[in-house]
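What follows is a single chain, given as structure tokens, in the form predicted on its own.
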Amino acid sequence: MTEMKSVTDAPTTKAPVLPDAQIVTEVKHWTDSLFSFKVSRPASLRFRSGEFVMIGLLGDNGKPLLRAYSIASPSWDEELEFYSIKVQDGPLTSKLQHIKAGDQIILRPKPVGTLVHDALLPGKRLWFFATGTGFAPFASLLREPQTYEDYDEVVITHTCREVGELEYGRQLIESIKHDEMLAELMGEGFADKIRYYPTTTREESPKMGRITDLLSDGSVFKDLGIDPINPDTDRGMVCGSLAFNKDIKEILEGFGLEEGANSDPKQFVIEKAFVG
């Protein structure tokens, strides 16, 4: 793992030059494998939290390579985050861990995906079940006001291989939790709700497993003290690989939890696109 680096002296006064193009203004170093930079917001841009647009840079045939990715910051925020991999062969993520503050990136300003409030049924606790990069549209939802004010618990679960994969999440609910602008934004005592669950598979944690294997067993409810997901007042969010949103679908749907859309709100909704 490596240190921590961040970068936040960024011009303001750069004039975009590529189309849709947005400039970089910090960019943070987490693990050999992880980053997170923020970028300038456009003023007509208007998400949901939890959604995702594309992003990219030039490739070298000119053209535009993009990808899809979740937004991270809140639907709030004057700026936009997100959180990715590093890879090294990987036709944008080869290019894109090497952006600084001062850069531009093409931002197109369309945002869409299933992790939204508006694509679940009225429930009391919510569940986030995500791997990897997966945590980014939850690190925008676990800042929006309206998940605290529909639900009176929300679980955060997130596995990743390796200790330092999770610092990302790890300080930004640690953050939020001592955030006065988020109490005064969502009121006193709403970061009490949130319970965070992390786990690793390969390397030694305080909580080893894979979170299907865990859900599976039960661990996860003795560990947390609570009850097991019920149709009636659970519902969740998926984001992570296609194998383990497959596996969490069929946990849930063990438990009784009908797949939801936009367009269907039910118990569950699962994001099929994000890098990561």
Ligand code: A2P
The other form holds:
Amino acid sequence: MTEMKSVTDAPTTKAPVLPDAQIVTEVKHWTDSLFSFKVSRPASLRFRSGEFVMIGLLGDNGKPLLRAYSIASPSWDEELEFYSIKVQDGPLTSKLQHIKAGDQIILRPKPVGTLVHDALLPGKRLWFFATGTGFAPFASLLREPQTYEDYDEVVITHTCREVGELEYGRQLIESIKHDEMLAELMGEGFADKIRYYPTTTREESPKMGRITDLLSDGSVFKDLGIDPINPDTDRGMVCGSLAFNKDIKEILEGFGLEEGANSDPKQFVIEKAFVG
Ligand code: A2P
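Here we have the form predicted on its own; I need the corresponding form predicted together with the named molecule.
Every chain and every other molecule in the complex is listed next, the one we just looked at coming first.
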């Protein structure tokens, strides 16, 4: 509340210029190429944890420049959080990376997406597979009570090139373990269901390698001391680059899982992470 007040009172705050304008309340820079930010939530916006919306800024031509962004905050949160890459010549992120508390962004309040619980059949173990900013929808789902109501175990894998790129996810998972609201809803110890498996590919870290290779050679199961993926018990959600999504899809199908959708729930679902 204190943060909201200081932002609302800030002299730099301008009157909304667009019907879909929202106020930026917080910005955090994680690395040279990654940042997260929070914005006010339209009172009318309802969404399912894991969905995305179109957000953006006014372009130089005065027209809205919008891209699909997964909402990184859970559906019950008062604010909306996003996690973004910074691309120096990217049409949107070259500008978006400079936003500050009190600024406005455009947010179209029409949430959609396939990384939702409704698109999966019931199971016992849920896998979240992310690369880079593909972690965002899982930042939402990891704070969604239904995730822990529906599953006995939640495995989150995050593969990045460098160690610093894992930090947003690492801190998020650490904060979940101390989240009083979730603990009240879910009961103490709910976070023991989370198995976090971070890997890097281009900088030394305790676990190196692409998650695709670590699944194929069985390292993941060995490292976590768990059974291999089985279509009777395991469900998956995937969010990364096109190439990553394609490779993981093949691997999950190799384990006997089938791809589902909102209209046809099955064993795993896929969405492309925003990259530009
Ligand atoms: P790698 O460094 O071996 O390319 P990017 O920044 O290119 O989107 O990649 C983010 C992370 O995802 C990197 O660690 C990268 O590994 C990994 N990655 C990229 N493509 C694939 C793929 N097809 N399968 C598995 N991991 C991938």
